[in-house]
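To begin, one chain is listed below as structure tokens, in the form predicted on its own.
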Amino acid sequence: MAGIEIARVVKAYGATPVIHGIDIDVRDGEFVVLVGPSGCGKSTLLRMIAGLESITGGTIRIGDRVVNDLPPRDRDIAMVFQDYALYPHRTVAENIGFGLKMRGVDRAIIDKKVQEASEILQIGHLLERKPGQLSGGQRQRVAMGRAIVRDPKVFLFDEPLSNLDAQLRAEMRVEIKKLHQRFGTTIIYVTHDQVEAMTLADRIAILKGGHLEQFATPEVVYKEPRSTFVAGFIGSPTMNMVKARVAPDASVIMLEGGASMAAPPAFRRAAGRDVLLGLRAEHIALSDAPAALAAQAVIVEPLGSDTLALMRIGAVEMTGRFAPDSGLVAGKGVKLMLNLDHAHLFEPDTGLAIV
């Protein structure tokens, strides 16, 4: 196993610049994921520690080995691709263990690592079928197979789950951090996909245009997040975002729209600020105190174990989490509390929080 060191990583196409001086520092072990939308530089940051992209400058180690100029083969990592990857002619113990071939290990020890990573991944029973006669989960623990018998210093995975439905890619993320736990090596692993990150990262990188926005664990990045880009990203819904004005004197805090509230102690980084007022759905709720804000519920959605429904306070439109029994009714006027300790502030101009 070993660590992993991303220092001043710079990627540029020609004159165009698309990773910008990136610092992440992986421990030995850990699992680290990249994450952010489409076009954010996760892939390309990754395929810079395949060594499948060249670096323009900065410096990646692997353990205690600069790797800038090393070919991937060199660079004692395993990648597991979006796609799988897996060769349609041969079958799947050919295909798990065709990297160990490659580099000429004995057959005997071959056909040991093939049976015991099959095992594992309890495709045993598929070892002498094609890919073309599998269905897409059972391709990708194939790829992961393959990896594994690599034993690696580091496993690599480019967003492997995105071609499967919903269940299967529940299914794969409790595989995928049962491997980790079993075998203890360092992951970095690319998903656009929030609910995979927060569920499976010790530690999760926020990128943004080619920027590190935020690097730190879940926990962190959903209740401490570093600017309006993080909070809207990690969390499902988004946070709510209002546009709000603290009183100089920080008592209060007025929504846009005429909407006001009592400003608690914290708020006073901000006096007579003009601010983002940030709140996540399970910090609103509905009640019957003096304090309690007129709003009314314009969508409910029931979703089983809770409901979510935006509500319009004022000018101002924010979705909570309400418990499934609460009778919420599209249209019906309700009283609600924000649970304004909860809240975060953020700068309007650079949507950087507030501190």
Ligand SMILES: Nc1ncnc2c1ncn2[C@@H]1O[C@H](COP(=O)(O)OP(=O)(O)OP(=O)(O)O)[C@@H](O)[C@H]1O
Given for the second form:
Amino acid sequence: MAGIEIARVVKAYGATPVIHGIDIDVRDGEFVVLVGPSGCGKSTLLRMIAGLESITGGTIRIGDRVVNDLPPRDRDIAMVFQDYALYPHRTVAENIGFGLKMRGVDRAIIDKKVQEASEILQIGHLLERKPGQLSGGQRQRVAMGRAIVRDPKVFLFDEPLSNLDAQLRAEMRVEIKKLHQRFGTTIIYVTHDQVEAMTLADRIAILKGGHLEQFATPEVVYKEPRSTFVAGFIGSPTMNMVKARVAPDASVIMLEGGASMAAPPAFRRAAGRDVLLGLRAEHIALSDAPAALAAQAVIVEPLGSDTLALMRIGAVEMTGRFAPDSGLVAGKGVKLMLNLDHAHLFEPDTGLAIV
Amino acid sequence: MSDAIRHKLTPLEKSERRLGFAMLAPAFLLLAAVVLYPIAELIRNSFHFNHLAQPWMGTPFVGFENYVKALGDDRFHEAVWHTVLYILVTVPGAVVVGLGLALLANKPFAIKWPVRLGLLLPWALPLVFAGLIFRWFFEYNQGVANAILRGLGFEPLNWLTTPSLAFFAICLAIIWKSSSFVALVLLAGLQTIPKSFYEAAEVDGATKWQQFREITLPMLRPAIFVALIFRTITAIQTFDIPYAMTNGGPGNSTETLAMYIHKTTVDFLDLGYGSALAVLMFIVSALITSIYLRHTRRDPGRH
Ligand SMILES: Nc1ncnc2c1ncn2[C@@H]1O[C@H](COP(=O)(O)OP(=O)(O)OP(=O)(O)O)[C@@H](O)[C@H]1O
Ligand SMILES: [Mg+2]
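Just the form predicted on its own so far, so send over the form predicted in complex with the named molecule.
Entire complex below, previous chain first.
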């Protein structure tokens, strides 16, 4: 087991930079998820840790070794690929034992380890099959078995669940979490699915265009997003983001279109400024209070456990999360309270949080 | 196909099928004219006496006489033996060289044209042309081979007039010429192997040689098989290159079956006997083709 230190790491393909100096410190045994939109450089960063891409600048350490110039096989890592990379001409058992066989491990030991791993992953009955005769979820398990038997210092996953349907994905997510709890091995896991990131990670690294936007626990990332990008990326439905202005004495905040509310003391930091006001759906509530804002339901989406509704408040629109029995009807006028104690303020130009 | 559910064709399907047949007809008629008719004529001829130098004999039916004659014809046996030797040497030779070329061409080189030229030039060149180039290459006085030998301080060799050397030179020419085709087939096979297979192996600790043995070779097996069969079928008909380089000489030492058939019919004007030999060659080719067809039909089930 080992921690990983990524320091000022840069990657360029020819003259095109794709990773612009990223610092991430992964503690020993930690589960870190790299998340971000397509093309943000998550796979590239992971592959640099694996040694499958060269490192243009900066250093990567695994344990206390700088691995920049170490070939993949000497980094003591195991990787699970998006397409699983299972060899179609080999049986499940041979696929799982492949890494051990390549390293010249004794036949009997390989058999024993393959047996153990396949029991943990509940694929013991499939050992003699070829990958072509397995379902997607079973293949996924075989790919993980192949990584487990190596007993490496670090597991790397590149979007391992993206080829599975939603239900299987949820199931395998649990499976991966169990594996981490069982082995305690350091894991770096790439996904573009924020739900996967939130549920699996000890800490989440959110990338955007080759930059690290925020690196923190799921809770912090959710409650204290460092930028509008993080705020919009994490959480579902997406955080509401509306233009607003804080009064010079910070007593009220005016939404675009004129609606105004009393501002909480914390807004003093943005006194007299134009801001982007970020508010999650759960912090919007129906209310009869005299200070409540007049609004109109535009779209109502019942989800069963709760109901999402897009509300128009003056010139702005915000999605709120309401109880399923709140009797919302599209087109009907309602009165809303925004819980500004949980609101976020962002700089309109840079998108950075105002703290 | 045969156990697909049969259903009544709708009028649209019927008219589509008719259109399909109509569009196939020209190709089919052409095929009949240039392939089926000559084969039928060949088989008919092989059961008749037909010697253009002896027109007064007519073309009487002789049954299997021509085939019986082949059984006792030493020159025929030798030609068959030479053809077998060419197959045994040049087919594996071309596959090995072709595999090397394909692996080379599959590498991300900064400058691609030398590899591509090396890959495509022999393929684009007409066979006789290749034969002539190699004949010049091994020519006694001005040939490159002897120039190299002289440069290294050795005596020049009579490449094309010594039976074993001539055989060697011809094999070299055939391998050079045919390895591009093999390389193209194998390159197509190589490009179907996902990159992640090699990356996973790399992470798992496999050396380059292990990756070749554990991934490339097994994944390439179907392509290698196709290349082997196609190469074998064309090798049975080996003609142009030995024809251009030695014309079967010295003596008959490099003469192939196809060359002997050619000589029997075109030079000796014995159409009946030549036809019988051609039929024999055709049967062997057909046998190998059928092995290939049976194998490919079975193939999907194995995966
Ligand atoms: N071999 C390459 N040559 C040039 N540019 C590349 C190469 N590989 C990746 N890139 C670029 O690097 C950037 C990051 O790619 P990367 O594959 O890491 O994205 P990603 O975050 O994994 O996206 P996805 O979610 O789509 O997998 C992209 O803009 C991509 O176009
Ligand atoms: Mg990716």
